[in-house]
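Okay, so here's just one chain, in structure tokens, the form predicted alone.
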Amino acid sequence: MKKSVSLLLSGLLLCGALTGCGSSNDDSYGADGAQAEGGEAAAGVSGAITVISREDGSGTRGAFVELTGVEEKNDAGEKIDNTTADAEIANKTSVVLTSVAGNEKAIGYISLGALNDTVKALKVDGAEATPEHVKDGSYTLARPFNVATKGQPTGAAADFMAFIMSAEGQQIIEDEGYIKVNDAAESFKTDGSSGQIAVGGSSSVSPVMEKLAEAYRAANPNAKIELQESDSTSGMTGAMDGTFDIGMASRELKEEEAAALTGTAIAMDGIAVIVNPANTLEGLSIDQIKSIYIGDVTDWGDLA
């Protein structure tokens, strides 16, 4: 009898030390053993969140802060960007990717078309960041890619614009992971215009514009395209002052820009919220993203 009691007690102590015999005090797991959304294991990383944002003038930042509610109007009706002062500022999409890929505690945002396997895109309000979900409206962090000219373009610039909006141009946009804006576009036929076309602006639009320019040069070798990468505001300013024949913006044109320029939406794009692949968090809500970017949530553990 004494031997049986001793063995029973030893078994109970061993069970408790290892697993708690099927019960758990870890709130990140439900009664069925499934991991609960937002639990400690879901975050995968503990400690201070490194917030990565884009520079002022970036169209991606402008669209992101508007869509997430980070930008709000004050009592005077002025739009105020409430991005936390602790955010690290990256001046290009590639810098955001590198920063997040090299820091397990980082979070950032980029053009969906620029997404690669060095980082992981989070679901937003349960929707995966895919072109299909942008197109059907279930992924709500989405914005247009616009180009703008001062008045109606002429010569080679007009011919290049016609190529972008043609069936061939729109197919390139889709092949690069963006959403084309004209499913019924007609085939392109160049008018053979010659000359140099200066195109500049958004670093988010630049990658697909480079592909479009390469294909257009093959269709019309008489034209030369000079592509300069900066930000959306610089692209619109350059189009207004004549520096660029075509300016690029990864957002809607501002009121003063639209008044001075002729804007054309060439594609739709999602904004992917990205984390390091070591972070096992699968998704966030818009409200959680806002809380991180305005500095209300500063530690990954606060999301548990």
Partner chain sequence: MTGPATLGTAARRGAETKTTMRSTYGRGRAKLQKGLVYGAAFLTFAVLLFLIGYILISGIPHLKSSLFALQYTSENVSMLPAMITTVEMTVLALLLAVPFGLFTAVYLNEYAARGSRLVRVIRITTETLSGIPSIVFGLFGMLFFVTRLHWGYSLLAGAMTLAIMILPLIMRTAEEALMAVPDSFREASFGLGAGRLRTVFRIVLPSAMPGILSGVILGIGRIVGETAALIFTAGTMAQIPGLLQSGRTLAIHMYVLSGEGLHMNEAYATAVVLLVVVLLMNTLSALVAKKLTKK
Second form
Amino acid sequence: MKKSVSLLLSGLLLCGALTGCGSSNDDSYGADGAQAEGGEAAAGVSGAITVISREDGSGTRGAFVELTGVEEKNDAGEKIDNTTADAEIANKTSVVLTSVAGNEKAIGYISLGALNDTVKALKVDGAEATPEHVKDGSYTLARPFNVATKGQPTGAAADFMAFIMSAEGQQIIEDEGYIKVNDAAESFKTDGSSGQIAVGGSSSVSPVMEKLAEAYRAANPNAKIELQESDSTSGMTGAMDGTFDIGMASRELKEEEAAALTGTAIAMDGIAVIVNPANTLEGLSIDQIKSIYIGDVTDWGDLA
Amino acid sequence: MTGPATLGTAARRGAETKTTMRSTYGRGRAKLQKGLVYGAAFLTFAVLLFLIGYILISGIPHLKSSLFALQYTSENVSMLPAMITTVEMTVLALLLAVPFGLFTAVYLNEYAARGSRLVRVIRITTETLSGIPSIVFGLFGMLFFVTRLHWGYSLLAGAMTLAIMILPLIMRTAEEALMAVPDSFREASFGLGAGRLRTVFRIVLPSAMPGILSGVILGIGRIVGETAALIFTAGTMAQIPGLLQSGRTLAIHMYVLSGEGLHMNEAYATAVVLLVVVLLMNTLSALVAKKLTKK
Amino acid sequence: MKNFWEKLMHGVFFVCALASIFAVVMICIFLFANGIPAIREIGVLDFLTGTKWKPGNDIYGILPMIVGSIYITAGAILIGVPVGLLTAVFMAFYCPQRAYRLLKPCTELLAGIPSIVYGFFGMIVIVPAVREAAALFGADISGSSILSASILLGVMILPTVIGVAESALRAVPQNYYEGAVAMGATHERAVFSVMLPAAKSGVLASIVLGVGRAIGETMAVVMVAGNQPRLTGNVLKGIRTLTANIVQEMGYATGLHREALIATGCVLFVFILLINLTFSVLKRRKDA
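Next up, can you give the form predicted in complex with the partner chain of this protein, since the form predicted alone came first?
Zooming out: every chain and molecule, the one shown earlier first.
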């Protein structure tokens, strides 16, 4: 009985969101106001939350669980990822997007750069998910895009690295919707070195790396960049065993990786927590996000 | 390929005239069976049409000439290099797999003593091989071709992996086709003094050609649609690869494009092209089959 | 001279026939050499019957994945095989020739659609449909579930089942059919009581291939099955399959984790062996 009522309710809310008219709209505005103050409010939909997470090796997941406290140290000092066993695991950003866009009770997280209007990004602790807020530190769910090399890069790889960190390279990063790490970078001058550069790793970093590689090719036609995309961890292991000259990771380097590799942060990226557009919820606190992802809260109605 | 269909319909007409004067077989049961057959066929083709329609509707509006630029860039996300890679990959894998598959079938059916231990072992291994998931082939290809043989992510490593993957498919269909060739053909050939080899190449293989080609077509389908085995062996570079260079087929291209959700439209456009490619390859092989059987 | 060619080609055919054995042996060596040490280290029982999969804490139990693969494959077979077989019967014995010329390429086309397209199709069409249907009965689920995966896989194995079963049906000598009809059987009876049993070896082969395709499918399943590594008997809940486990984690796994994944591949492999064995026993019993 309760379920059918809640279903009806969510149906109504969906209608409200779709038509965007009259009283239901006013209601949702009211709810927004409440959230903006406390960062806590009842969700617009009710019923069981569909929690969508990424696979274990994903840099996005690594950063997300670390930042939200889903990952905690146990008594022995080991880091434990407490993501609920009931969470659906999506192995690609597009799968998270499609799942959330098609399910009004779903919640997921993706790279800010991949956000589109089929889903709605939530405010986290009251701050909207925008590059500006990541930059000024008010939006706390942010992680670095790292590249890593084994020792100091040489030849073309060093030249390419210099390009990434130059004013031109950083400008490309900003244009693509990520946050540059060096505002005062100097402009780039190629040393003209030639050779092949194998770049591989995180699929989150790949789109911007592709742009960087193209711009670099224009600046230095002698070098050839091979880009292989997989995920952060294989990017790091690839850099360690020499498969890649430059490995990409969308998270901080782990201890054993940092010991073997030289990491450089090339950009910052926010992680957007996304829900279905029909969900009238506007924001969550970090603690609420954590309790959803560790499975303490399993119903939108219990968020209040 | 279309011959038996005519036979079926003609014979059915015969069957219908006879219904009046026969049989103990339940009329209701026959009706039920007929209903089931038509129902299942309807369901299948409804799903089929829906799927194809879904792809076409999501993809066609996004087909642009820039998707067929010679050079891939992150702006145009051209699929032309991927198309050429797909053709390269298919041809290479077929070149490797078809002779082996076909000759194995010939050996099993024309040479080996039926029921011998070797035949049993081969049959079990092929069945095993056909059941191995493509992801496991991918793992094996990565461990063996890419790492052990130091081919790196390359066209060759991908094609070898795919060749092993489609080998049982080619073999099994070829064997079925060979088995369907009536023994009288062989006996006649032997009787005219032809050797075994001549019989195989002049009599048995030509008459089994449509069946063999249907296996090849299925194989092409698997190659063109394969992703899991290729990401671990051929890599994801968007270029027209040489033998030892990494390249992406259309399916991988689509996989990569859809990954970050940034190019979904182009991914669906790729799916449309993929459909056309499969269609072209199928038509081509059907034409070849016709030519071969006429000769 | 002629004799020489005969002998040479005999040898060539023989060597080719050994290729598949060689391939299987190589795959076995590489898989088991990498997988078995891991199984030994984890403990056979802990590995096979453990219900928790937490690579971060070195807990590797794959029972949920085993169950997941069985459930989803069985579901796919239940849905795909009857429909596929009946469609094959339709194509072989009922289809008017003109329609056949159109429909046959369509089924072949279906085989060429990459699994990832099926995956998106499943996410956008099947998952919401299952969710809505379950909601009608008061079940509050996300839709990514065993059922969705089974339906999707049922569709995906159709071309395989139809293709192989149809060519097996066509390979039955036409005079079987004519004989049956001459003795007064209806079209239906001739087809179902004579032709279908006569083609049973091919029909079984189509089922084996279908099972193989279903149990091995990765990219599409991973998108609709939910992938939760936990045990459930509820077909409306999500579950992780063996293949999904490998493809999701292989990219970045190192050390024991990586070996545990290869060991997952071994288990999958043994599975396939068992299925093939069952079918060949079944086949032999029927042939006898």
